[in-house]
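Take a look at this one chain, the form predicted on its own, written out in structure tokens.
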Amino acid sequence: MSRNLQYDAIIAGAGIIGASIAWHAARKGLKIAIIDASGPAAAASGASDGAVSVATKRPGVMASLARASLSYCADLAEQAQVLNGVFHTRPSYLFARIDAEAEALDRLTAMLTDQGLPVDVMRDGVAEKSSVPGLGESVARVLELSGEGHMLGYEATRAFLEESGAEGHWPCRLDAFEATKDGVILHTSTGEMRADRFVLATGMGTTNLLPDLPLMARSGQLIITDRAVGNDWPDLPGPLTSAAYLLDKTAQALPETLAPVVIDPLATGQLLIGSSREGGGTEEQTDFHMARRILISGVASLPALARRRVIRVFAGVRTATGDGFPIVGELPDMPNVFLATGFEGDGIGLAPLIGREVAGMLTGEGAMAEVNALSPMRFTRQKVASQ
């Protein structure tokens, strides 16, 4: 069925990136609309561990950046917000079984210091004195950390959309898009549609329209085990993470059983256990060494959890850039449109904030200096200063 609709901004993408931004858009009065080729977080938003961290972030923006989210994050869950019931605060804990991972629990104690960051640690000592029963014999040392937060993808995701009253449309697959100064007419598999202005938050799916971005595909093996029965597994109020996962930022090379992990406790008594950060990789196929790596691991480091049954592998597929860090503004050379993708692992716990700044940027208000420091234009000035 041809079409021809015209919108004050479209969003291609409807994770919770996209959703987040139609809620916000709709909030400054813009009539909103959202396409996306499957529907609500099919892809990564769907397939997250939920994690609204700032211990995990890179010093520097990414940490800011998360810090000004988290906070957000709770003024958004306040009574009657849009995220009453779907964020809440929770502990987390992290621990370091060999020296380089102590290393890097204390330049995360330093960076949480030194940037002032709403986490605070709570206990950092030897695993038998932690707060968390049952370390494995490998386990040296815990640093228990309060103030960060948690929120499923999917049900962020489901109450932007719900609660901006945008038009939603999927399966809607974005074949084409024109830019002028005028606005933007987009060609999809079901019409055309015409905007003020354009929002690509469509993860890797932005390659096919803009080749030339520097986005690859990152995958993690995530594993999903059977529900505890009675007093079957110790206590656990928030995601055990082994210090290894803040190395495999900085591609450090672990050994073999020392395989980055995150054991997460699921409202429903199962655990979420994960994550990889392979290259490639796509959600259709599972990678079987690398999951038995991430269990090994986790035995290793919580013994309980051989006692549980795996009843689910799975992948998911992030979206990341060549140097780390998001691309999030207006592209120097096609007026009206914008991008807001290659959050990687960090769309979760940033989304509510890059939403509101992407908001801004569409009313001409503009956004914070941080989110600014991830404009596209960065690579065009890369590319100036190399010729």
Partner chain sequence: MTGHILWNDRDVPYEQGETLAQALNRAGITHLGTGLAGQSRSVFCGIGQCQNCLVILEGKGPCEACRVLCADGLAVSPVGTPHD
Given for the second form:
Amino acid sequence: MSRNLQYDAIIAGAGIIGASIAWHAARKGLKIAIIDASGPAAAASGASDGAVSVATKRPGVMASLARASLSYCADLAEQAQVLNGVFHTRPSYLFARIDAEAEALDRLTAMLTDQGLPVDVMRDGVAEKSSVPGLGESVARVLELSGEGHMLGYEATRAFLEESGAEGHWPCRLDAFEATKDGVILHTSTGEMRADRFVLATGMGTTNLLPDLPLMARSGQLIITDRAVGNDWPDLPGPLTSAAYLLDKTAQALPETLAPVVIDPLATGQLLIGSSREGGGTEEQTDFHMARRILISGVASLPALARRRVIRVFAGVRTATGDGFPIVGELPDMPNVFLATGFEGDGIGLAPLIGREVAGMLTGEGAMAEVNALSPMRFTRQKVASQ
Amino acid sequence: MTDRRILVVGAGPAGLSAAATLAQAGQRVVVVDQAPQIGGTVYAQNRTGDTRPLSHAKERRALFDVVAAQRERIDIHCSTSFVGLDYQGNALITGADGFLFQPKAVIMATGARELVQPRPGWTLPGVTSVGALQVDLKTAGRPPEGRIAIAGSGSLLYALGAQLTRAGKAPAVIFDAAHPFLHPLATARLPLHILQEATGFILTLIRARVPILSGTRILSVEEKKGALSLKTNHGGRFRTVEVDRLGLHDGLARNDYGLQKNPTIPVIAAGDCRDVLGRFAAVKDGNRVAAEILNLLGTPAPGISLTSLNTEKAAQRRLKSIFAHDGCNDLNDLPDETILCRCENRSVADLKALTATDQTPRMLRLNGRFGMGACQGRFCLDWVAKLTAAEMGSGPSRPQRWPLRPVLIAEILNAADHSGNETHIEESAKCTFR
Amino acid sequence: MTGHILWNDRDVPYEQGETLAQALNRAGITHLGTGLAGQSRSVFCGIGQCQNCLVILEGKGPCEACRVLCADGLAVSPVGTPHD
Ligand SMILES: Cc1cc2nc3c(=O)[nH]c(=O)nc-3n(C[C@H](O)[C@H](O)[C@H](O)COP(=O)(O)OP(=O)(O)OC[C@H]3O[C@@H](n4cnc5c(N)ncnc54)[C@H](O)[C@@H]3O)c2cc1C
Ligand SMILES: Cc1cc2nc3c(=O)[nH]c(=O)nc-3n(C[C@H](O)[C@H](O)[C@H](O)COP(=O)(O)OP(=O)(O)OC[C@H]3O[C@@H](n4cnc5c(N)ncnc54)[C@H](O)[C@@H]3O)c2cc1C
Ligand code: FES
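Could the form predicted in complex with its partner chain be given as well, to go with the form predicted on its own?
Full complex below, order starting with the chain above.
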């Protein structure tokens, strides 16, 4: 049985990227359907931290995209806007325990002041550590940033979907698609669907549909605590991130007491503790040694952490690309088929901006230069094939 | 690695009998139990000075003797929890003796969990599960103070009632949602050992003149002047009863949370964790699963007769029909403010407020917060699944992930690494507590 | 053997083999704190599953009162409420 449905655009993948595209496109008056193999926020968007950060991004395209998205997030979080109550700004803290990390903080401070980013350096506590209570002996330096933000991937996904009015179909798995001159035909587990335009926002699932794209999984262990604390718990004003994250990949091969760690206080009073960056992996692939490495480093930075209880641990899977940049734009040789994937560890922060820009592509208005730079055209030498 | 051991989680009848069978076949076994002593739920021991005879003392002795005979091959750790298995097959054990190791296989004998249906007032102090009253009675040897009501359904109501009576503290009343005494035919066909035990319970209760009100449900509980005021419904007749303690019980379900399929080693459930069939079946099932593991490992296994297991299974089916009732239908009539999940403070109204976007197993958890609290959904997910069945066909998902129970970060780090993949824990990071 | 545990600086006697919850309840302390749903933190399941009896063991962290055996001098207090 095949259904013949006509939409202006169909979006495959109801993660934060697909949901944001759906909302932005619907606002432009397009008739949208969004399909997902399991349901909203079923993959990375439901299994990640929600830092909307500029400071930790590589200078260049990624930093300027992050900056643009951060200020756009703030607009969308205004009264009566879609991300109101979902996106928040809050202070965040980067800390250093060894010289290499302290130097990374120096470079960061210089860069932030140079570029006049919307992120201010509040306090560089070379001598004092009082801005964050309860830090371990080994923490030598803390940098306090204001203006960075946070939103939970699943809350943003939900908000975009609810407000979009787009037609949601799940569970509905996309198996193949064809671009014809009369539009795009999708073959799904629940039948055939047709639309003028089609967006693939299927995260890691994209590899099954376009096997030649240079996409790879980079999983990360996430550790969630319960809410219970004793009287001696030092209430954290914002997330604590070790500067090891700013070091390049080789320098990150640190002993476990210094492993990269983020301790992120959630609105519920729980903590989200992350995260590793492992090659490959699936959500089921939890790893005690990796989790212990993160926790050892966490306890060394914040000793009271030892007295919190873990209630959930899982591996989130980031979709990384060969060159480290997301892939966004129309597919070469496949008119009206657009791709938005490969956001690795940045998709939460970038989703609002990417949604807006991809919606512009769908209506033919076009997109900003930094987003055009992410076009899949850059892989044209490698064959990009569809099934 | 020839000296690798088999992990048995739970030192109840299923776990202990499995461990004994494995040890008899020459295997080395590690048994962990989160409780302070072995015995599991039914053979929980009196830990205080009280010298009153224990219930089931003979059965318990027999089981413990079989295990004691294999002491060199069985390592038992109490007050020690199994926290999970990672995908490489490492088992994390925390508590009194914490360690990380690679077992050859895992037998999950974690027993059952009690089902307690939410209703207004079920979160008041003094309202507990029937099992909590029973464990307390067994381990402290002392019944609670005040007037006790027992309510819900299932044979456990009568077991507790009789045990309290024998301990000198007959319950004030038993409310049974079902009509167990209207099934003489099914009752007569129960196996002798179950019939004898049940008759003993009922006779004890009758002699002590304990009122047993069948077909009666507790609609709500309120706190009034330091006591609990219960509103009951008996076929449309409403009554109010005042007591000090209320034990609620709406059946048993497998405690198979976090039971993980593992790509590297076999993980098999035994006893109530596999199928809630009671203590006699649990012993047999332990033997059976041990033999299954031995077969999988390619070692000679004893032949296990399944006859008695099947008898117990038939008996449990009969008991279910005897205790069948439509109590759960009440769920749809629960007032909006009724708490469904106390860990995350989620009520019936919160569930009703969820939208179409939230109606997927994953979103019911992420946005609905059902199953996301510290009890990991053990006390709300069954009911949320029933309440959302119409919209979704299935309830919130119950991902099989670690930890099986909340675990202190200090305990995760203090577990000694015997996995052969040593993580070096520096002194500064190692946590000490008394 | 018997001894004392400390509940909010109050001496509570216990008998050998009693859990924290049993010793506290016997001393008339059934309200072990307040849960998120406003409910009294008190024993509910009795076997370490429901988390309703959670208390803070000094020097260690949150523990189920129904699962921890008393030992002389153990200091126990209610769970804090950082948010909400
Ligand atoms: C541990 C971890 C921490 C992170 N922390 C941060 C952070 O702090 N800040 C930040 O900005 N980002 C962070 N990220 C990254 C962020 O989570 C991702 O970049 C983002 O969620 C990607 O969203 P997406 O919509 O592209 O993909 P996904 O959320 O993966 O969504 C893809 C969707 O497509 C569906 N799908 C797949 N195949 C098919 C098919 N064939 N048919 C139909 N549907 C299909 C899936 O079911 C899924 O719902 C983190 C990620 C991880 C893993
Ligand atoms: C509350 C309650 C009361 C009952 N009362 C009776 C009764 O009066 N009479 C009767 O015949 N039957 C009773 N039953 C049923 C009876 O307990 C079971 O049929 C029988 O004990 C099942 O044996 P088992 O070995 O499968 O599980 P259990 O005897 O329940 O043993 C399971 C063991 O696993 C341990 N455990 C669980 N999770 C972990 C973990 N993560 N790490 C380490 N250890 C863990 C527990 O501490 C427990 O000791 C009762 C069941 C319950 C739940
Ligand atoms: S009473 Fe349920 S965990 Fe202690």
